Structures are given as structure tokens and as C-alpha cells.
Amino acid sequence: MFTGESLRGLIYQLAAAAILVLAVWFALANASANLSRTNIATGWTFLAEESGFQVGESLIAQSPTSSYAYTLLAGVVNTLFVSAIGIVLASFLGLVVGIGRLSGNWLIARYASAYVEVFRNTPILLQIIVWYTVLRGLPGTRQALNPLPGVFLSNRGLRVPAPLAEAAHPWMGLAFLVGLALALLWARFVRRRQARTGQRLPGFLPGLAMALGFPALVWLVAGAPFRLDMPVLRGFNFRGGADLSPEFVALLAGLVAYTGAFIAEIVRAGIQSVPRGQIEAARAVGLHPGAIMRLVVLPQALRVIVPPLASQYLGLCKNSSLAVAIGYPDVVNVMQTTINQTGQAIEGLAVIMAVYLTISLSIAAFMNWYNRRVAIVER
């Protein structure tokens, strides 16, 4: 039986759901009527048609004869690529700067604070444009900067050496997966043994040896093959190596610098949430500062760091859509060109929304799973 309060709540929920359904129906009906009135075709058949344009920078082979669906896939891959690298680099930068802000060294702490205040309070679009302007203002290829052997920085982007494919590489990848699986099993065994006996076996170094040792062993058995494709200046451009365009470098630098500043504050807050007595107790048993941070502070700080960290990862992925401002061919840029050619605006926007929704939900699901793993359970 419903009480007066629960019945009233149910009525409110049904009314809200009905209003939402009516609003969606009205929007769709209005859009359909306007499209019919202006003779604009609708549907998804355009995805199978030939795109007629080539993505300027793509990790997968794409040509003007590729379908719109495949061309869109190239844009999605570019978005995932820059987002994945950005998440890794921003996490590392934020961890270093966050720890630096709490450093006892006055100069390091002030430099870290200045970085956070400048990059956190500057619009990310402005930062991306500044990075792009700086890269475009670099010397040409003939006067390219050469900070390291085989590394060239010019107004055409960053050119670095690239390893050449070897027959042993697939087997090395398989060996890495096997070693990683064994490392995870070892870490699980270490945790269970510690919970059962109170004795802690080394976990990180043996796990790292398993993950990297098996591929290294395969590499040695195969004769230690290693060749690099070195960039060489020929004519007006470089040949060989891996080419990172100015658009990619500028977008990545902007995403990393901006998100890293927020992650640094999250890390600082997480570290400061650990009771001071925990650190003093660790010092009392003779642990050095590095071990205290790695074994005592960070494991406890993770329960505070992980939830807001998920929001920063989501923000980084969504901010990658600003690539359209500098011409990097991400999913938004590719779909914008597709909409201009086909006129399928509603379908194009729906695809963009679906791509970012899928990415966001995937990241949120992973971070929620990891948050449950690092949470401290009261027994």
C-alpha cells in the first residue's frame, strides 16, 4: 500500500517522466517536419557512401575512396589516441607537481604552485592556441631544432626515431601479456598472504620483472633484433622516423598542461588527507621519505584522489574536441566535414554524442571499479 507521501512521490516521478517523453517527442516531430519542409534527406545510408576526402593524420589507412563510416572510425581512433596519451602524461605530471607542492624545498614548492595557478586559471582553448602558435613559429625543417640525436622540432611538428617492425615483436607482445597476468596473480598472492600472516613479500619489483622479463627473454632468444628508422633531412622535409604534427603536439600539450594542474591539486588534497600520525609512525620504524610516500601515504590517499580523478579524465577526453580549433582530425573535425558534404546534421551530431557518451561511460565504469578496489573497507 502506498502512503500519502510515497504516492505523492510516485505521481511526481510519473509526471516528470511524461514531461520528458513529451519534450523528446515534440523535438523529434519538429525536427522531422522542418527537414521534410526543406527537403533535407535523413537516414544513415550516407555512412556506406564514399567519403571523397582524406583525413590529414590517421593511425589507420584511410583514403578518399573510404566510406564515411570508415573515415569516421579514423577520427574516433585519433580521439582515443590523443586522449589515452594525454591521460597518462597528465596523471604523471599531476602526481609530480602535486607532491612538489608539498615539498620542503621552498623553490620547488613555489614553482609547483606557480604552475598550478597559471595553467588552472587559463582557458584550455587559449592554451591550445598558444601552443599551436609557438610550434608554428619554430624554424623550418632546414633549421630545425635538434635537442637530442634523431629528434627534430620544426614548424612542421616533431620528428622522432621509430623502431622498425621485427618478426619477434608479436611474440614479445604475447610474452608481455603472459608476464602481466603472472604479475597480477603474484600481487594477489602477496595481498592474501599479508592478510593471513601479516608478513609482506615484495610485490612491485617481482611483478615488474615478470611483466618485462618475459618479453626481454623472447627478445634475447630471437637474437636481440633492434633497428631504428632515423629521420633524415631530404629536400625540404624529413624522411623516416615517426612524425607528430604540430596540431597533435599542440593539442596534447594543452590537454596535459591544463588537466595536469587540476590533478596536481587533487593529489595534494589526497596526500594532506592522510593523518599526520601515519607519517610519523612510518618515520619511527625507519622508513625513508620515498618509502613513506609509496607505501604509507599514497595508498591511503588514493581513496580521496580516485573519485575526482575520474572527472578529470572525462574532462580531458571531452576537451579533446577543441582540436577542431587548430585542425587536428579528431571525431568532431571529421564529422564536421561529413556534415558539410552530406547535410546530415542531426545524424552527425548524434554520432558525436554517442562516441563521447561511450568513451565517458567506459572511463567512468573503469574508475568506479578501481575506486572500489582501493577503498578502505571497515570490518
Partner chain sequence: MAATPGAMALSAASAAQALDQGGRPPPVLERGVLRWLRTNLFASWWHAGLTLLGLYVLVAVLPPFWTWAVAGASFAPGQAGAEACARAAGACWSVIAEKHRVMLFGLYPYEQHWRPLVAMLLWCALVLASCVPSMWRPSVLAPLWLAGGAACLALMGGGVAGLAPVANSDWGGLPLTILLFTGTVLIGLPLAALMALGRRSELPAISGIMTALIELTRGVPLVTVLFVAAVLFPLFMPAGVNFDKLLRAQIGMAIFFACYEAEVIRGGLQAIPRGQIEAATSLGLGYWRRTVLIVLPQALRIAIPGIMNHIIAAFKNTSLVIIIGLLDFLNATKASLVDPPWQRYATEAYLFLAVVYFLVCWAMSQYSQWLERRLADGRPAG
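Here, rigid core means the biggest group of C-alpha atoms that superpose within 1.5 Å across both forms. Positions refer to the first chain, counted from 1. Being a predicted model, the structure only gives us computed values, none of them experimental. First, how it differs from the form predicted in complex with its partner chain.
- Positional change of Asn237 between these two forms stays under 2 Å at the C-alpha, relative to the superposed core.
- Core-superposed comparison between these two forms: CA of Leu10 displaced by 2 Å or more.
- The two forms, fitted on the rigid core, differ between these two forms by 2 Å or more at the CA of His288.
Counterpart to the form predicted on its own, namely the form predicted in complex with its partner chain:
No partners, no molecules, just the chain.
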């Protein structure tokens, strides 16, 4: 009889492990039998072969002669690109709307809550498809909408003017880094001086002036070079400028509008979680409004905001896989084409999963690090 608790535990564990091993073995044995019956290759050699298809758009130069591995990389870059821009825009939108919901202005607060309710309560896939339908329904390039000079909105997507690369740009980047380092040194000096003498010098504005002033100076010294590549209609399509495809714009709009609504709620909850008494007490000890926000409200609000914000960022990256529904060539879309051509579904899905797990774990690790930084150390 198995009376001992530990013996019973051991048996349960052995049973669980045995079931797992058997299930995996069963699945793999069946898979290899099925694959050999249908003459589908296994292994990773297909990655080096020529892919034979061109992805719709890519930040890296890809062509049908590129290998599957390189084509896949183009998909990964697209996923990262749309996710990164989406995270920045959604955070900004969420911050504005979240503060708007708490506004003392009745009308603005109503607008903000209407936005949150509508976009939070409809499926993101439907939103993406609606954006895409609307964009595809726009007039053709010859009758393109022209809301601002140089900005054209047509059924071929969005065309915007783009600044041309100049010789001074790398130098401006270098100057920015130097300015940033000086600003950080200045902030440290201000902090130490306040600790030593109790007097506080302005820290933020001089720092900002250094970080932005140095590149501006370099730009002026270089003769203020600035040329815009304006889109112009040539024949049936535009030439010049930066081109954003309808697929990209629709996916980005869907991701930003949907995630922004959730982030707005997180920001609102974070700000509301700081008790009024904290702000009143800070005012009573004589802190000025900026210091109250920086030293009292934000540290406590961020503690509430960061963990759910991290999961929203993760959700945005994962939702970018819905690109497959409208044909934006993200990693899932590229892999789906690859699977259709090679039949190697197991390898293909393993790659997709590995990519997303890497993205998820990286964001989780970064946000955990940031969360530890903003966490308030309690007794």
C-alpha cells in the first residue's frame, strides 16, 4: 500500500513524466511515418534553398533568389518594425487618452471614454480588416487625397515626404551622443550640489539644451543642409518620398488603436491609485508641481502601471501576427508561404514559435528589470 505521502508524490510525478514522454514519442513516431508516406523532407536544409518568392515589402533587400533563411529574416524584421512603431505610438496614445479620461473637462473626458469603450470592445482582427477595407476603398493615385502638402493618401497606401540623407547626419548623431553624455554629467553635478549645499540648480532644461543644441550646432556649421524627397505623381504611381503600404498602415492603425485603449485604462488606474493625500502632503512640505509629479506621483503610479503595461506590449507583438489576415509580410505570413511551398509544417511552426518566444522573453526581461527599478523599496 502506498501510504507515505512522499511515495505517492513520487508515483504521481513518474506517471506524469511517463505520460508526457509517451505522448511526445507517439506524436513524433506518427509524424515521421506520415511525412515519409507523403514524401515530405524533414530537417533544416530547406533554409539554405532559394525561396522563389518576393515578400511584398521589406526593410532589407530581399528577392526571389534569396534563401528561405534570408526571406524569413525579412519577415522577422517586418514583425519587429511594426511592433516597435506600434509600441511607441500606442504608449503615446494611451498616455494622452488616459489623462484625458481624468480631465476636469467634461467633454474631453467623454470623448476619451467613448474611444476606450469602442476600441476595447471590438475584436482587433475586425478593426484591422475595417482599416484595410477603408484604405483599399480610397480613390486611386490620380485622385489621391492630399490633406497636407506632399502627403498623399490613395488605395496604394500613404506617401509622405522623407528627408534625404546628408553627409552631416552621422556627425549630428555623434554630437547628440556627446550632448547626452554632458547632460547626464550635468544632472549628476546638480544632484550632488543639492545634496551638499541644499541649493538646486535647474537640471532638465540645460540638459535638454545640451542634448539637442549640439546636433543643431553641427547642422548649422555644416551649412544647414535640408532636402526633402517630395512624392510626385508620375504616370500611375508616385515617385519619391517614403511609401507606407495599405497593409502596413492598416495593421499599425489596428494595433495602435486597440492597444492604446487598454493602455489608457492602465494609465488611468495608475494615476488614480495615488492617494490624494500624497499630493496634498507633498504640497504641504513645499514641493513645486514638477517635483510632486516626478518625486511623489510618478514613482507610485509607475509601480501600478508597469506590470500590466508589459503584458500590453507583449500582446501588441503577438497581435502583429494578425498581419497574415491582410497580407502584410510578417514572420507568420512569410512562414505560411514557406510551409505551403515546402510542406515542412513542423519546422516552420517551430521557427515562428521560437521567434515569438524570443520576443516575449526579451520584452518580459526588459520590463522586469524596469519594474524592479521603479518598484518602491518597502521596509
